[in-house]
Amino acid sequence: MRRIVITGMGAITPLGNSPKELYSNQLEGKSGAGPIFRFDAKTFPTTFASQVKGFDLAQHIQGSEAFTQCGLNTKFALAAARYALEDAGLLQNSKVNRERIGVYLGSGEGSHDFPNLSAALAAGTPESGFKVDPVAFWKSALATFGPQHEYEMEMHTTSGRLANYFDLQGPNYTCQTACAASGQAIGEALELLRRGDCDIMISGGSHSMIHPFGVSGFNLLTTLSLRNHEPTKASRPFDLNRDGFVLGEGAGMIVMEELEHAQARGAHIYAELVGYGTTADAYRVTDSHPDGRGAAECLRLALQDAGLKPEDVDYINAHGTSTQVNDRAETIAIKHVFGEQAYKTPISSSKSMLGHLICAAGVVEMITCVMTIQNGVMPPTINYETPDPDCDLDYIPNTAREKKVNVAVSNSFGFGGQNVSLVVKRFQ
């Protein structure tokens, strides 16, 4: 089997716009949560989120004016991809065959044209509010909507943008498996590389649902925390008093490369990706299976693929959303696979600080795992105050912990029962 290594990383997140800054802020236990500034959310049940601050695409890539009408998904992805490719020495490398470099993203739906949609709805609704005038609606919409807004809503647009801008002519894929999407993309990119379809893949994800539709939807699903008075303490995975997750946004990208190809061009190797498991709960549209059925099998498959045993794992970066159902089910799944070893394996949730980056969550948490292997310090789970009897493992509460980590596991368990576990290992 071809060995696959990670040779580049890039991140645009609420805790910083580089892997180093992202990791450093997690070690300090900082939170990215705060009042929503992307739209006026004061009338919403949840008025806070974890947002990327001060982001301007022009500061990250050349020719940014061509992307002014693009949504945040594309903009975040372009910036993160640029840093990952630059880190890997591939940004303008003319010696590498671009036909053998592919893209696999886990991206969400793109931007919605809220201002023009709102104006068209207002134009088509008379003051009485009892009857809609479709002619007035369409006149307004046709005069203001642009075709770019339509294709920006499609998931595949982001991966296509990356291929076009960076001249990546190899396989190009997109998946949308909810919160597991970017983890799924990395796993599937791993398989493409293993079977020789390409030599290099840039993989990861990008997403922002911090808009009226996204926040409304999650509020209706009762999955968002309502701690409006203390946003930085709202995400509290595995804590007894958790009441939902904090919505986040951002992008993460990693460059994955066949080992001999990487060595031949003298690339720096961060770590080796050795295991991938994926399953479906086949249970409900949103809830995880309460017994962690799919998550446990997914984790078992990843370890089997890596040729490792539970006692070989030094650290788990949990999905850890801060919802009652997910945290309990993930704990059950880890116990089921690891047995007594589960109580000896340190676990933490980056979402306690980052919030939930939805389709970008898995890759950003994978980057955290790689940085942990590189630096020997495991990030904490912040806001852990009251133990939950159903969640009784070692969640590295509140303070980072030093430990040499050779093997780390990243879990991503999404809506619809989509499960992904990835195993990354110190390169030898």
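In this text, rigid core is short for the largest set of C-alphas that superpose within 1.5 Å between two forms. Everything numeric here is computed off the predicted structure, so don't read it as measured data. Residue numbers count along the first chain shown, from 1. Compared with the form predicted in complex with its partner chain:
- For I332, the Cα coordinates differ by under 2 angstroms between these two forms after the core has been superposed.
- A movement of the C-alpha atom of A119 reaching 2 angstroms or beyond is seen between these two forms when the two forms are aligned on their rigid core.
- Rigid-part rotation between these two forms: 19° for the smaller part relative to the larger (C-alpha based, whole degrees).
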Second form
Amino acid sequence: MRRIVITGMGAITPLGNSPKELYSNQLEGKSGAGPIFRFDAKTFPTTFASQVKGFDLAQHIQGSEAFTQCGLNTKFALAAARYALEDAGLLQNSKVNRERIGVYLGSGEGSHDFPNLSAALAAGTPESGFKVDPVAFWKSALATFGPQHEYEMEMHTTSGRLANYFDLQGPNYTCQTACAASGQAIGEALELLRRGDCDIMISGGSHSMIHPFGVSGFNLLTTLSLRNHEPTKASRPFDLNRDGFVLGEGAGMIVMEELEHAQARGAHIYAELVGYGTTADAYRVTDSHPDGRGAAECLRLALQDAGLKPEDVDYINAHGTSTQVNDRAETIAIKHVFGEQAYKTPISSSKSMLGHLICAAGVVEMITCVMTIQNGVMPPTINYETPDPDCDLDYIPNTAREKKVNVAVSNSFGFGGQNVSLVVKRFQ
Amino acid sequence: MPRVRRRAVITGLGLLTPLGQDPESFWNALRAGTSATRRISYPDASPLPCQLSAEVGPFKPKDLIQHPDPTKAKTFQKQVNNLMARTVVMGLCAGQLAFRQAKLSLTEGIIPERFGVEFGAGMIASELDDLGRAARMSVDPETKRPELKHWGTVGIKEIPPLWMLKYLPNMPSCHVSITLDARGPSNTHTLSDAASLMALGEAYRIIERGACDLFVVGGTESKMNPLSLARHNLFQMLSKRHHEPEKAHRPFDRDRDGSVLGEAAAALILEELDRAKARQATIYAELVGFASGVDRTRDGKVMANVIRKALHEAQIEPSQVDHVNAQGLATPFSDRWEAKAIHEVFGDKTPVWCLKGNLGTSGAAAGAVELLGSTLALHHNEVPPTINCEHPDPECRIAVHNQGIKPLQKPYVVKLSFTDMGQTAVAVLKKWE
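Okay, that one was the form predicted alone. Can I see the form predicted in complex with its partner chain too?
The complete assembly is shown below, putting the previous chain first.
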């Protein structure tokens, strides 16, 4: 089987715009959360989020004016992809066949134009009553919506923009499996490379749901933390008093490459991707399976794919969203697969610091795993204060811990029941 | 010893289209050269620049979708009504129809962990009535516009609590996996017009590598919703041929002036060959090639290369292909672009069939619905005509099959789909004999 390695990484996150910053801020236990500045959320049930600070695409790529109408998701993706490709020595590298470089993103949609959409809705709704008159709605919407903005919201545009801007003519995929999306993208990209469909894939994800409809939607589902008085303490995976996740945003990209191809061109190799498992809960759209049925099976499949046993795993980067249900089910799933070994395997949740980057969560956590293998320090789970009897594993509470990590596992579980586990290994 | 390649065949078909809700009526309508395009069904659509559409006729989800657990039937039907947008319901119907048409049974013969779901879907727009009240209540007496400070307090309370779950693009595949207890891989591809062909390609790869034996693969999309209609009228080139709706979508015709928005859902059962044989399933066709790539220069060169890669995987020459099932968006630029790619690989002799004259464009569902057309063509040994290509554009140097019913002459079919950004997907089907 063809071996696949990581030869480049890029990240635009609430904790920094490079893998190095992202990682060192996690080692210090910093939180990216703060009051929402993307829109006026002061009266919303949740008023804070974990946001990318001071982002200006012009500082990251040339010709950024061509992308002014793009959503933040596409802008983050362009910036993160630039750094990943540059890191891998693939920006404008004409020695590499561009038809053999593909893209696989797990990325979300752009955000609705709240002022004009809400005005069009209001224009069509009678003062008393619920039925919206489409004619009044259309008159307002067609006169005020920006055509280019509406187009750029479409989900194929992000991977399309990347392919067109960076000249990546190989296979081009975009998937949207909610919180599992970029993990699933990396996994399927791994399989495409193993099969030989191309030699290089840039994979990852990008998303921002920190807009009025995103926050409204998650608030209505009661999945967001309401700890408005202390945002940095709100994401507390595995802690007894967790009350929901903190919405994050950002992008991460990794360059994945067939080993011999990478070696032949003298590329720097960060780590090797050795295992991928994916399953569906087939349970409910609202909850994950209470016994972590699908999660356990995908963990097992990923280890089997990697040819590794639980005792070979040095570190698990958990999905760890800080919701009651996820953290309990994930703990059960890990115990189910790891048995007694579960208690000896350090686990942490990057979401305690970064918040939940939704479609981009999996890739940013994969980058964290790679940095952990490179540097030998595992990031902590912050805000872990009160143990939950149902969550009784070693979650690396509050302080980073030194350990030589050869094998790391990253979990991502999506709303609706898609599960992904990835195994990454020190390159030898 | 070379590893024996696992093969994948199509053993079930399910669909909800403007031309029928079962394979037989769909096929008959295609043979008859029927167009489904009409004036849009909204009583007054006067503000819309394009007032044409190809809509799925009335259907009763209750009769089409079943929950495996009969004790939950009632709550489930409530979920269907309240928790699923039209696109989601249509996708779920198509998935279940395909499952039953393949004579698969929930109670025997399926290992849930080896049964997956792959769908193509797009952005699912909110129904206006779910948000209208929230917007109205948020209007500020001073500015006369909805303001966030009111939205956060009084507006948000007017939105149904599970609003977001109704519209997530991965919901069609989630509901299919839940109701059919498919616990294997589940993915949702959101690559616009290429989405459902990408889903098919991925399912094919997963079966090939041995991670799964059985898939529901589909695509679903409905734009028959005021918000979608507004958005697509703004950024998509749509036909203005209001005086003759049935002739509006004209693929490769010299007088084409844009697409007609349609809606559709289609699903097929993709099954590992030995498994299909063992249960003596009806095999409609074999999937023998797939490729994807990006034609960023828009000159058809890379699109042609993607077609060649798929043919290479199928180990065939262009001369062995009976027809190319084209995308045919019917915009001046897109058809010319596509024709260049087809011409580069096939020259101007291989027949080109396009179903969009009949069906309009259903975005993420289009690839699956159209592929189903060619699957039926392989099965029935004949190819219905492309309609509305009355005066083939001389700048599209391809042989559009636009006259009568053509007998199937060769055992292979190529299906091409691509996005306006050049993302291209190609699948090759082989007649099962």
